[in-house]
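One chain follows as structure tokens, the form predicted on its own.
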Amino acid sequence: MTFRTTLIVLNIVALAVIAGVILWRVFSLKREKEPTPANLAKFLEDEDLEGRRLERVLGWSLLFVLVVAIALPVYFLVEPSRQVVMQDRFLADSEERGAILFANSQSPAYVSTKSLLCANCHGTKAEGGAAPYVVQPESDLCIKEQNQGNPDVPACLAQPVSWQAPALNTVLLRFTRSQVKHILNYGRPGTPMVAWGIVSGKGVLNEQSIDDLVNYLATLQIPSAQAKSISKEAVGEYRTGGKQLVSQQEDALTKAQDELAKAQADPTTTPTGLAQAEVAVATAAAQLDAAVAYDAEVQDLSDGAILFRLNCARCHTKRWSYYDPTALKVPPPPPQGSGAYGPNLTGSSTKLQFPGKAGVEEQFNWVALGVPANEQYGVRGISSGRMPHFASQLDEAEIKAIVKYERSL
């Protein structure tokens, strides 16, 4: 039996005894005759008062004093550890509830009536993933009603894309707990990340449920050293990614050409089928050209430019989170750093915000450590509290490379 259970049992027994005494006293008073008023009743003689009766009273008093003298120190010794145990137990329960909220059908903690399916987008271990999203047309052509949804005007058609959801196993290296809670409560407008908190007026989770999610995410965080190692490897993987894309598109073009040759050699092929095979070849050829151009662009990038794309562009470059150079129907992103959820960094705006040599150091601190919400940064900046800090995820050389690249925009 645990100490907590023992206390509960003792309290129940004590309450039962007190209740029994009260009931016995009430019913016994009903059976007793009207007592003589105290001021008229003759009291005990001194011999009786100062005899065994007094000794018995003093004995009971001594016993209760001993109980209090022993119980109080024991209580003060046990109470702090009991509080720690209860805090640990509450945290464990909170993490378990958070795991259920985060889970999808592939997760052990999945509960169909409670899980929010966060793992569908962010991965079962919060390693990152992708979310389906529909991009709405932005062309001026779509102002005309007859062009809206018109298949003859492709620029006015909504396009499905795969939005790259960030890894959350490093989220507490980039953000404070309060920042993560803000994101969960209010979401990211214009992205697949919806608002989950009831404080936003759009979500279903109360404050405790948001805390449960954050507590669970805390259990998934990888060490800072591991995150920095992954970041270093990601730069090289980004460079080889362009070549891999070219290879994939070459295979796709070869396959499309083979299908076209089969269609041309088959006398049963309909004109529609032949036309579709020809379109497939033309599309694959165009995608290969796009992949080759993308690979050439990637190979010319500095490490700072690649680090910016990997860590900063999703907030500072519109459409970057779902950019696919082979997705010909989706508009390509504007110039890097031209602004999206985060501010525009082009036109030497960072040099204006952080001027001179001292500004370089201040910009480094801004990227590495950030500042709390509503406090000033740079010459004219007021922090919104949404800028991540990268000192725990990137090393000093990588952050300096990003700062150098940003100041070149």
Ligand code: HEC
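In this text, rigid core is short for the largest set of C-alphas that superpose within 1.5 Å between two forms. Just so we're clear, the structure is a prediction, and the values are computed from it rather than from any experiment. Positions refer to the first chain, counted from 1. Compared with the form predicted in complex with this ligand:
- In the core-superposed comparison between the two forms, Gly342 has its Cα shifted by less than 2 Å.
- After superposition on the rigid core, displacement of the C-alpha of Ala397 between the two forms stays below 2 Å.
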Contents of the next structure:
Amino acid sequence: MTFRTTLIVLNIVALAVIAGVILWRVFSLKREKEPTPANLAKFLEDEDLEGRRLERVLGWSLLFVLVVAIALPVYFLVEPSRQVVMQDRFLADSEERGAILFANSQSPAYVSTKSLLCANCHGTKAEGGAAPYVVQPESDLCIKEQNQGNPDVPACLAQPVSWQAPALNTVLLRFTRSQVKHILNYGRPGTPMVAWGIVSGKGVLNEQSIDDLVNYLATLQIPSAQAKSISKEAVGEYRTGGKQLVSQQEDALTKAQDELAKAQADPTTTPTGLAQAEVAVATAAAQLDAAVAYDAEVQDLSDGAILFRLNCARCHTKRWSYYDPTALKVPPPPPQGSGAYGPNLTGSSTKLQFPGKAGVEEQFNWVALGVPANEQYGVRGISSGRMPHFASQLDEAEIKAIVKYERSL
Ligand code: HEC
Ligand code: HEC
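Moving from the form predicted on its own, what structure would you give for the form predicted in complex with this ligand?
Next comes the full complex, and the chain you just saw is listed first.
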């Protein structure tokens, strides 16, 4: 029998005993004759009262006083540590519930009826990932109804893309807990990140579940030093990424060319088969050109520019989160920093917001530490509490490099 069932059984027994006693009392009162009222009945004699009976009563009182005198201090001593133990237990339970909510079928905590599959997009260890998404066409051509969804007008076709989902094992280094809760409640409309909280009117999670998720995310956070070294390495990887993309596309082109040669040599190839192989070669060649151009651009970038792309562009540059230079159907991003979720930073606008030499320092502080929501930053900025801050994820020199780059935009 579990502890819980034992308690339930004990309760039932206790209730039955109480009910029995009440019934017995009611019936025995009915059976008894009318008793003499207490004020008319004769009480005990003095000899009786001051003898052993009095001692017995006093003995009991002494015993109860002793119990209170010992129990109270013991309670005061034990209570704080009992509270700590309970808090730890509450936290551990909450983290466990959060792990279940976060999990996907690859995670050990997965429960098919409860898990919300955050891990599908953010990675099973919250190391970051990608989410499939469909972007809608923007061309004026598509105002005409006959062009919408028309395969002959490629500019009006919705395009599937892969939207980068940020790593969450560093999320509490750049946001406070309440900022993360806000993101979870309201999501990021216009991105694959939907609203999860009831408060938004769109989600299903109550405050406790949102807390559970944040408590679970807290267990996954890596130390600031490790996050900083990952950020540092990412700059080098970004540069080699350009080269890798070129060599991948070279391989793809060679493969497509081989397929074409095979198709040409094979007498059984149909004309459509041949045409398809030719299109594949042309596409691979165009993708290689795009990769070469992208690599040339990347190799010229300053560290500040790369750090901006890696940390800031997802909010400050439209389309950046799904930019793939070889996906020729999706329009390339507009100029870096020209605004998306975060404001436009081009046209020297950060120099207006943070003017002069003092402004450089202030801009640094804004990017590194920020200010609480509703407080002023720069000349006319008012923080909304939605921008992450980077002092725990980037080192001083890196933030300075980003600020320098932003002021050049
Ligand atoms: C369908 C994919 C998907 C799912 C499922 C998903 N997210 Fe997201 N999430 C994203 C994307 C994409 C972003 C980035 C949006 C953007 O570009 O601003 C994001 C952003 C976030 C952010 C903000 C991080 C930052 O640094 O800006 C948090 C926190 C977050 N998600 C937590 C969660 C949690 C917790 C769950 C599960 C309840 C979840 N997400 C489920 C795709 C997803
Ligand atoms: C999750 C989205 C997000 C990311 C990532 C982000 N920002 Fe922002 N940024 C914002 C928002 C939103 C604002 C507007 C201010 C506010 O709402 O508090 C802002 C404002 C700013 C401003 C002030 C602009 C002005 O003229 O008022 C600067 C400068 C800035 N961000 C720089 C950066 C840098 C540098 C990074 C990367 C290291 C970065 N941001 C990353 C969302 C983001």
